Amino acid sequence: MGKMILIKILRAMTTLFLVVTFVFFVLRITGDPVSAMMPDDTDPAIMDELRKQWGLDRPLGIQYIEYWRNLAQGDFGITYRDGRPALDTVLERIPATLKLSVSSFLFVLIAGFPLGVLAAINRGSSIDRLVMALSVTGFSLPNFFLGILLILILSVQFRLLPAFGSGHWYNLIMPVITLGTAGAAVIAKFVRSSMLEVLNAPYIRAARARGATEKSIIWTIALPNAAIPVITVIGFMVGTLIGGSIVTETVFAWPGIGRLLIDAVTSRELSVVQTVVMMIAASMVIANLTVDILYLVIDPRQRFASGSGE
């Protein structure tokens, strides 16, 4: 197992290191940071020495080899607008951006495995077929879609919630069910899916014969097996609410670190983007590199396959 182990922590380096080198050179062959962020007029010789105090004047060969040995020296860059370090910058909004990730996550979790659950002990009924009728709507919306059809209804229509601001808990409402809608879906939808293979199971069956009650097979014996392959599927919507948080933050105009992405590409503050695009692609990273290795600890056929390989 820990040779797996090893395997997948060299992938996951290996991805990280081939995201923050692609979002390099695409962010400086798309475009010029100094003719974005200044008049049409101004004085070239301006523009050239700003280039020069940048470092945007070397080839680009040179620009990357300096841009690791900063990285190295931990060093982000700084924002061309104010001189501000780029991580300081970053830094301030992830606090917001972990309030709404974690609150959505939870949200996936409480909505998702109930309804799940829900649809399989139900399976063919009126209720199995309104929760993936459900589930299969909230998977397709999408979220600039969901959230402004929130806005529209509950803020502009009912008066029921702000529209904007992240300054109280019911802030929280609208953006959370925008980004964990989708994720609640897919969850809901495998963990039916789970659930129903291992309520035909053999060991369901013998624990029925010895006479143990449905509630207790449901939630001790079979909701624990389910759970297994459904924690792959949990580790891929870590990273797809990272991802979707910045739509939803731009959306609902709150102040992380995905909303600070947008406005950054915008400005062309390409020190801020690449340490953005650098915390989201490592964190997704890590999250599925954990799931990984969780994977390998809790299924004892992982364990086997594992060590048959080595």
Partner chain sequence: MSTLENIEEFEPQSRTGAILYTLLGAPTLVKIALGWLLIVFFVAATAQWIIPFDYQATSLLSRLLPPGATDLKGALHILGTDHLGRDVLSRVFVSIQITMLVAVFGTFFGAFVGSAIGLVAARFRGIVDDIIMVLVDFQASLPFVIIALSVIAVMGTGNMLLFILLVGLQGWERYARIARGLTLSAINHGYATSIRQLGAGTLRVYLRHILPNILAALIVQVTINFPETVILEASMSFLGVGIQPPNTSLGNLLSYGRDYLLNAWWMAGIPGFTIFFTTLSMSTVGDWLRDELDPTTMSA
Given for the second form:
Amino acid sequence: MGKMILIKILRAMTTLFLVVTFVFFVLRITGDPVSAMMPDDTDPAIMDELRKQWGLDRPLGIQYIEYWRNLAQGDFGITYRDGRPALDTVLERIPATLKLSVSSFLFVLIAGFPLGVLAAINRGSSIDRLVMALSVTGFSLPNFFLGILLILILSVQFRLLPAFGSGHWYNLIMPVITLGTAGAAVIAKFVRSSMLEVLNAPYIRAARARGATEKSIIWTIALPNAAIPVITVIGFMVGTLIGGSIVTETVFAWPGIGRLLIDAVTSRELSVVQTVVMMIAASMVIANLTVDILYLVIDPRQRFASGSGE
Amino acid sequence: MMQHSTISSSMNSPALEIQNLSVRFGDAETGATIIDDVSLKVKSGEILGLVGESGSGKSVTCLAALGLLGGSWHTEGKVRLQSSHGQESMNSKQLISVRGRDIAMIFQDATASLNPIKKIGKQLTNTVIRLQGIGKSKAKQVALELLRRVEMADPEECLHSYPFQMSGGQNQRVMIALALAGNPSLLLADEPTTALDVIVQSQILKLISSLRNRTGMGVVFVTHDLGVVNEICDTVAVMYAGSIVESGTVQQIMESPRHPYTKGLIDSMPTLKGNLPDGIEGQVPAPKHRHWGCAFSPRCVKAESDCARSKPIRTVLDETHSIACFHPLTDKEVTKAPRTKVDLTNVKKNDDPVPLLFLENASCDYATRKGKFRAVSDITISLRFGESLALIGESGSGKSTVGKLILGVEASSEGKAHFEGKKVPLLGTAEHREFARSVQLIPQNPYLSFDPRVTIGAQIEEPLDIHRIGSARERHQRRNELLDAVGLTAAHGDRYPHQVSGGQCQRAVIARALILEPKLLICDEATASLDVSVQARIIDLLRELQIKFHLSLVFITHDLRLVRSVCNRVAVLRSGKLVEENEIESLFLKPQHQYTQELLASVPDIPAERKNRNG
Amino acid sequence: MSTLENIEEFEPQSRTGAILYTLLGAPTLVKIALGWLLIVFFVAATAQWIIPFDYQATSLLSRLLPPGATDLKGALHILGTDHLGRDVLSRVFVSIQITMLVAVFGTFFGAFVGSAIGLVAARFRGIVDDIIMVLVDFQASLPFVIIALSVIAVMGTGNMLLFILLVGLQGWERYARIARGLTLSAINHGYATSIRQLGAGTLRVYLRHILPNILAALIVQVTINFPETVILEASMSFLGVGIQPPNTSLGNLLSYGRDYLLNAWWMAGIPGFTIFFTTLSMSTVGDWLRDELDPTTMSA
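Structure of the form predicted together with its partner chain (previous: the form predicted alone):
Entire complex below, previous chain first.
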């Protein structure tokens, strides 16, 4: 098992390495940071001077190594606007994003899982159809529009919640629903199909033949088996939430890294862009690694797959 | 509604009695009747064999007896169980209290029938706690005791294992232990040995039989294999299209069958003595397309006009033997000797000193994540033109890998594989294209070997297109000739693979393989997924084509009963090694290797002789 | 239950007939969804000819007119006007055109690239396969919008072709996975082996047999991917990093509308519902199609 975890960690590091390389090449190959940053009518001599100053005239390989060295020292570059380290600018936005995404993640699980189970054990009933209709709707509803709808209904029409702000717990309600609905829809649908597959498995029929009650079959046999493949989807969910937080934070003026990223992209603040991208990539990689290790812990088949044996 | 009731236990009372059971799937208008008025009786300590081809309704009958059919199924009739509860009628909730306690069931795929993520010990203990109502520590003792009773090799170790760490045979023992946990008076066994290797099968059969002797429980043993029935059962009920067509003691059924279907099934069975199996024309109808009147009449050799008019009712021949047929077989018809071993001497042989196929010390490695795995090693086989070789082995013996070496799908890592004196080229190389015209494969699953989106006829023609042989019209003509040669019609050529039955599809695969006029045909378990009545006819076809097209065959199979009527040589494989190779008669009569002897002894076979009623 | 398998005689029927037959038998909801998609595609194809007003013409005197109102010149604005007095219906129609253009071209571009990569991985196996699978895993573990944003950050906004290709690439890894997986299963234990065994070359196996067979699964994936592409395009335009003025997409309309939620709900509501109904319809049709094209009902 230790060996398998080691392999997973190696794979996670490969992904991180790929991300850094990808960011480097996107920044250095597809465009020239100096001309991207300076107005178009800047004196070419000044541009050349800047390039030399930033080491952009050196061979790509050297630049690449230099890039890694800087990253290792925590140097993600400085912002163009106020000269602060990009890392600091990003770090101060993380708590807000973390608050939003963790709450949304819990919302996804709490809303999605029970609905999926409910639909599966009532297969074909009106409950099932309702859950499936909700799921398709939730999945097709773009989150920026859902956010706007919520503001229209809850803030503009009924004045129940303030449209913007991030100080109070109730400020979280609309952003969390906006960010989590699509994920909850996916989870509900997946849990349902996973559960239905398990309920059709021969070992369920065998348990029934031994006189186990339907209730104990669902809770002690079907649910643990059905939950295993759902872990993968939960891993993907982290990515969906991070991607979705960019839009959600913009809609609700939430002071997180998603909005920071958009501001940085529109003002071409490349050092901030690269820092945010790497942060997001790192959290994704950690999430996937957690999922992989969780798999090993929960599913004996994975654990023993390449252990000693035959 | 179905009535379930229990009968108070007394000696010689039936452990299970099913009366007038009918099962319908779907609603009254669009649904289909699956089981039609079935009545059965199993005494305590008796093993009843429930036999029939797939689609005859054997499994559904068992599930109905347990009340395990889902919401779309409608059951009618009476099921009475012997129980400690005394006589009472039960609704489906009360049935739960009977399941596991008075009646238990085991299934074909034991590994899939166990919870994959729980240790066997835990599954067993939980079941014991629930069924016997005892404490956890005591239940653990009982669990261990149960594993001993099913003769598990290492019960302690088994307790701490997961199902995926055990073999299919071991898991079937676990299933049986689970079934015994509630001390049932009746065990339903649904093809429990079908997926197992022959030696393990024989052990499990012995186990079930000895458990019956010790506990006195009744057993319903569902199987399609009459050899197994002959081995283990006391009484037999033969099912066809949802009805019981004949029932009696095992001697009555095996030695003097009166229903044409029963005799057809028996005659379809390949035997170790090398009888040529006969087969039954046609196929089991889908429930919605069953014939009015006697469902078997369209396939029956004795059918007359009255068979189509009404359904035959059960008539009692003697105390134990009954039959549902208007025209039972006469004594003379019953005793008609089966066709004997085929004469292969008229196959054209060649005195060419170069063998058609020659493997010398051939080995084959597979690359796996953990390094190389030697699938077969040091195989030496030679086959002359016109000869047929059987490759026998259990699962994992490497018999299919040898087939792949001959076909050029795998390259030999050591030794050599030669065809007509030349090295077998690897699949995908330019030389293989030419080689493909001489060697062809008939795989186990015909549906998988056809492109599902192209008509059968077009696929039969395709090899000619690939090798640019003939004009479009010639190809079409050749395709029709071959369809005819394998017993299909030109109309079958216009269908898609999923529109024909398994047997017809396998015939089409054979037609496609033969269109290039190969010299060697590799049949890799080519009949294993077919019903016996169909299998017999495919075997017959292969034999006929072998003579007609001067074919050599390599017949890869796990079933020793199949080969004696088709092959002249046998090679027995075990764990990738060649155990014994000989002329077929010598091997069957005087097996040299201990493993071969064990294999032959484990094969469930049917009796060779047939007696008439007075004899 | 195998008991119910129908192995009786079938008459082969023509393929177009079969398609028509399944369409007629579709549930009402699917028919409504198909109807909506038909309207959307019709509008997308003909927007410039059927819009009642110039979609860019501003009129400060008729700002923020509600749906159904007439302006000073007596012209009817069925869906009202926006903050610059532009006709919302005309702007929605033109936006549908751009949104569909991006989504259709993008989806097919992504489907083509992804499937081709998957087929290459399956055909060559070994190191090629390994590299492709590492890239696929990498892509699957990073939200695509992040990649799109970093590319836009460098390349700048306003390049329409780049934007289409970028948005379209979204989901390529899933096409690659499906194409690779199905091809491998056909090669390892399916018809592809049998056909190779008969001496057929690679081209014949892939073009004549594998491609037609995996097409159904790829089409189903298109129906899943298409709404996602629509949403990605709209999101990026909403965020101001997608389609740039004077061009306009549904996402742009929504982003202007966000500032006028208090007094002009239709500015955000109408483009929002248009996107929502389109993605919902596509998902509904996709779900239905997936059941209809289920391989278990196609091959025995």
